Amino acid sequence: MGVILGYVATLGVYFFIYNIFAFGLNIQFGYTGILDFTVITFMAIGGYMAGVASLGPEQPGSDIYYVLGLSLPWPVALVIGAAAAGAAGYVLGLIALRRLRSDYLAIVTLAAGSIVYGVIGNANGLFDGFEGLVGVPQPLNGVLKLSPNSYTLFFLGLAGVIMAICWFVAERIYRSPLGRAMRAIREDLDVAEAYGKRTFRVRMTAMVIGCVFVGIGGVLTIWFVTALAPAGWGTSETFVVWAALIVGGRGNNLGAVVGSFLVAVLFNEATRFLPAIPGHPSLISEIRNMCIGGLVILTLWFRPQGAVAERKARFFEIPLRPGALDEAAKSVPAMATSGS
C-alpha cells in the first residue's frame, strides 16, 4: 500500500510541476503568440541556480564541481532560481523579440537553447558538466525527518501550493488589461501597434513572466529529484510541454492543466514505470514518444483549439432608451450648422 501511495504521490508532484511549465508557456504562446522552442532551457537555469544556492561549498576531492555553493534557505533559493530564469528570458527577449517574429523567432530560441546546452554541458566548473548536480538538499527534509513516502506526500502539498499560486497569478494576468493587450498582439501584432500598444514591451513582459514560471518548475524539479543533468532537459522535454499545451488548449489555464495530465503525466511519466520488454530495452520510451506525437497530430487535425477551447470575450449590445436614435439624428444637422 505504501508503494502505491508513493507512486501516486510522485505522479501528483510531476503533475503540479508540469502545470507550472504549461502556465509559463501559455503566457508566452497562448496569451501572446511567442514561439518559445527552448522553454525547458529556462527550467534548467532555474533548477541549476536554485541547486547551487542550496548546496554547500564545493568539497575538494568530491569530483563534483559547481559555482557558488551558498547553503541558502530554500525560500531564498526558490527566488534566486525564478529570478535567474526570468533574467535569462529577458536577455533572450532583447535579442529575439525586437526584430523577429513567427518562424525566425522560433529558430532563434531553438538555437539559443542549443548554445546553453552546449555551454553548461562542456563547462565542468559551472554545474559539473554533463554529470550534473547531485545531492541537492530538499526543503525541510532534515528538519521534518520523514520517511521517503511521507516526505513525498509533504512535497506534493508544497508543490500543490506553489502551483495554486502560479494558477492565481496566471489567471489575474489573463483577465487584466495586460492580458487583453497580450491577446491583441497574438491575434495581430500590426493592428495592436496601430492602436498604440507598445508591443515590444508587452511581448518582453510575457517572455519574462513565462520564464519565471518555468524556472519555478525547474526549482521544484531539482528539489524533488535532488539532481539535474543535461540529459534531463533535452529537446524532447520541450516537446512534452508544447504537446501538453496544444492537446489541452492554448490561451486558457484549464486547458494547460488538462493537457499536463493527459500528456505529461498519463503518457510521459506513468509509462516510465512500465517493465522493459526483453530484448527491446528502449521500446517503451519509443512507444511513449509515438503516442504523444500521434496525440498531437490528432488534436491538430480534429480539434485544433484543444480539449478545452479558449473562451473568447463576448460583447453584448446595450439597449438604448426609446427615442435615443431620433434625438441623435436630429442633433447631426445642428452640429453641422454650428461647425460651419
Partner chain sequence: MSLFLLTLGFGIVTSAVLALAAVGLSLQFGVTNYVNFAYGAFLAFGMFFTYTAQSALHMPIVLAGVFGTLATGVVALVVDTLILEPFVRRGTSGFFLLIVTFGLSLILLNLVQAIWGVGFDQYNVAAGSPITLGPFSFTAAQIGVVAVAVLTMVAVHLLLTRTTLGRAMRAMSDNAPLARATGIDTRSVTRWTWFISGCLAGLGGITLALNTVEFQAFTGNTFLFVIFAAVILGGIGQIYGAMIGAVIIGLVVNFAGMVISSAYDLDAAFAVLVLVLLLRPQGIIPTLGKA
Contents of the next structure:
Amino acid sequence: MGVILGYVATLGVYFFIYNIFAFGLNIQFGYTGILDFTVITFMAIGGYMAGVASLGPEQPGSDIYYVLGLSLPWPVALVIGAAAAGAAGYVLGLIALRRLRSDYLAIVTLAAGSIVYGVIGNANGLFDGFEGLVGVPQPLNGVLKLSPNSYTLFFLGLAGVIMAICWFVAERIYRSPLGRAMRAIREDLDVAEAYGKRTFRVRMTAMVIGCVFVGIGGVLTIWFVTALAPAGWGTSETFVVWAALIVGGRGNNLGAVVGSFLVAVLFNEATRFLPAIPGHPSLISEIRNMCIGGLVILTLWFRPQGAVAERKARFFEIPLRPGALDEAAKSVPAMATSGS
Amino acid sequence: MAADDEILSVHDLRRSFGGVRALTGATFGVGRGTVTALIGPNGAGKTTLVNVVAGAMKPQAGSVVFDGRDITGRPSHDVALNGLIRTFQISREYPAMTVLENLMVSPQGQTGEHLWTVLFRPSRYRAEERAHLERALEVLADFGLYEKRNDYARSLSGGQKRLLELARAVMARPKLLVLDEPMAGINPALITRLAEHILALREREGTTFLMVEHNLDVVEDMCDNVIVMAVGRTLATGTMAELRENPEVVSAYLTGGLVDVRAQG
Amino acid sequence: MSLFLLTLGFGIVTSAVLALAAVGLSLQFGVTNYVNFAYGAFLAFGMFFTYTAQSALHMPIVLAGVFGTLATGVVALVVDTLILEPFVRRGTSGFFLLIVTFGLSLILLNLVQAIWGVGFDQYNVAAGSPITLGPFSFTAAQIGVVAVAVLTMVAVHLLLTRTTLGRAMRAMSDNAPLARATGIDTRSVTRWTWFISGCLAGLGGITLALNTVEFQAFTGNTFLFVIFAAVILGGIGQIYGAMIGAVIIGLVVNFAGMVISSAYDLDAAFAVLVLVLLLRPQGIIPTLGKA
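To complete the pair, please output the form predicted together with its partner chain; the form predicted on its own was given just before.
Everything in the complex follows now, all chains and molecules, and the chain you saw is the first one.
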C-alpha cells in the first residue's frame, strides 16, 4: 500500500512539474509564437542555481566541485533559481528575438542549448560537470521529520501549490491586454508592430516569464530528486515538454495540463519503471522517444489544435447603445444591401 | 498649401535594394484633414514609399516629418504610437483571434499591456478595457460586422476582411491613416461602401487619409489631392483635373502603366 | 611542423566535412524554405549504413561509402514523401513544419541508436603513414575526405549551372510561386532536392566519421548547429555562400580549439553564429526576400 501511494505521489509531483514547464512553453510558443527549442536548459539553470544556493560550501576532498554553496533557506533558493533562469532567457532573447525569421530563432535556441550543455558538462568547477550535483537539501525535510512516503506527500502538496500559482499567473496574463498583444504578435508580428505594439519588448516579456516558469519547475525537480546531472536534461527532454503542449493544446493552459498528463506522466515517467530488456538496456527509452516524436507528428496531422483547443476569447457582453445598429445602417446606406 | 497645414512632409526619400533603386527622390506633403491619393504605374515605388514612411524599412536618404516630429527611420511601432497607422496591400487580419479581439488589439498605449499591472493591479485596466470594448462594438456595428464579432477573423469573406482591416485601423484612432490599395480586387458595391466609410471618418474624427490607389475613378470621386509617382520619384501633385493637363504625368502613364490603370478602372 | 600549419591542415579537413553537410542543408533550405532539424539524423544514417556495408557486407570502404551516401538519399526522400510533403501540401505553417522536423530528428536518432546501439564504432581504415603534401601532412583518410569534398562541390556546381534540374532548383529557391507559374514541376524538383540533400548529408556523415575516427548515433547531431552556423553565415539557400561559410567556420573551430581548448571548439562556432546573426543576419551573400 505504502509503495503504491509513494509511486502515485511521485508521478503526481512529476505531473505538477511538467505542468509548470508546459505553462512556461505555452507562454512562449502558445501565446507569442516563440520557437524555444531549448526549454529544458532553463530548467537546468533554475535547478542548478537553486541547488548551489541551498547546498553548503564545497567540501575539500569530497570530489564534488561547484560554485557558491550559500546554505540559503529554500524560499530564497527558489527565487534565485527562477531569477537565474529568467536572466538566462533574457540573454538568449537579446540574440534570438531581434527581428529574425522564426527558423533562425529555433536554430539559435537549439545551438545555445547545446553550448550550455557542453559548458556545464565540461566545466567541473561549475556544477560538478557530467557527474552533476548531489545531496541537495529538500525544503523542510530536516524540520518535519517525516517518513520518506509522508515527505513525498508533503512535497506533492508544495508542488501543487506552486503549480496552482503558476497556472493562475499564466491565465491572468492570457486574459489581459498583454496576452492579447502576445497573441496578435503570434498571428502576425509585422502587423502588430505597425499597430504600435513594441513587439521586441512583448516577446522578451514572454520569453523571460516562460523561462522563469521553467526555472521554477527546475528548482522543484532538483529538490525532489536531490540531484541533477546533464544526462537528465538532453534535447529529448525539451521535446517531451513540446509534445505535452502540442498534444494537449497550445494556447490553452488546460491543454498544457492535459498534455502533461498524457505525455509526460503516462508516457514518459510511467514507462521509466518498466524493466529493461536484457541485452538492450536503452531500448525502452529509445522506443519511448520515437513514440513521443510520432505522437507529436500524428497530433499535428490529425488534430493540429491539440486535445483541448485554444478557447475563443469571450468578452463581458455590453449591450449596444439602443439604436446604434440602425444609426450605422443609416449613416452608410450601402451597407444594408451588401452585408454578409 | 502652406507647410504648417501639412500633417506629413516627405522630403527626397531614397532607398534601393541591391542594385534596384526603388525610391529615387520622393518629395510631397499631405494636408491635414485631406484624403490624398498616391498614384503611379506598377513599379513606381508606391509600396516601398509606404513601407519607408511607416517605418517598416529605413530610407537611405531623405526625411519624413509627421505632425511636427521627425520620424525618419523610426521603428514601425514608434511611428504608429505617434498616430500614423498603415494597412497592408493584402488583408492581414489576426486569423486565430475573433473579430472583436482583432479590434481590441488596436488601441494604443493600453494600461493592461504592462506586466506589473497585469500581475498585481489588474483592476487598474478594467475601466479602460470596458471603454475600448464599447467603442469596438460601436465600430463593428458601424462597419456591419457586429453579428460576426465572436467569429474567428479567418472565417470572414474577402470583402469582410477589408472592412475589418479598416475597422481595426479606426480603433487605433490614427491622425493619419495610410491605406495601401484598399480597393484592389473588390466589387463596386464594396468600393462605394469603403469610400463612404473613409469620408465619414474624415468628417467625424478628422482623420487624414493617404491612399495608394489604382482606380482613378475612385481617386477622382474621393480625393482632394493626388500625388503622382513614377520610377521611384514624385512627378507632380495637384487635383485630378490639374494632373490631366500635365504633360509629364500623361506621358508617364502612357509609357509606364496606362493599360494597367484602365484594366483596374 | 608548426602547430599553426598542423591546425590549418585540420581546419581544411573540418571545412571539407562541413562543406559537404552545409551545402546539402542549404540546398534543401533554399528550395523548400524551411529548416530541417532532422538533418543531424541523416548524418547518422550515412555513418551507419557505410559501417554496416563495410563490416557486415565486407564492401571496400569506397564502395561502402557510395552505398551509405545513396541509402541516406533514399531515407531523406522517403521522409519527405511520406511525412513532410503531405504537411506542406496541406499548407501547414512554417512553425509547425519546424516542430515536425524536430520530432523527426528525435524519432530517427533513436531509431539509429536502437538499430546500431549506443556504443562507439569506427571504420576499418588502414591508418598508414602520414603523407606529406607541401607544408602539410595528412592521413590517407583525410586526403580522401578533402578530395571527396572538392569533387562533390564541383559536381554540385555543375548540377546547378548545367542541368535542367539544377536550374529548376535555383528558380524555386529564388521564387517558388514564380517557378511553379513558369511550368516547373515543383513536386519532382522538391523530391530530387531531398534526395540530393540526403546524399550530401550521408557523405557529410561518412567524412565526419572518418575525421573523428570514433562515432555514435548522436555524433552528427552534435555537429548540427556548426552546420547551421556555416549555412547562416553563407546566407540561407546560397550554395556558394554555404561553401565559403563552411571554410570560415571550419578554420575558426580548429584555431579556437588550438588557442583555447578543444573542449570548447564548438563554442567558437556558436560565437560566430551569434556574431553573424547580430551583425549580418542576411549572411555573406543575402537572398532577396528571404532574409
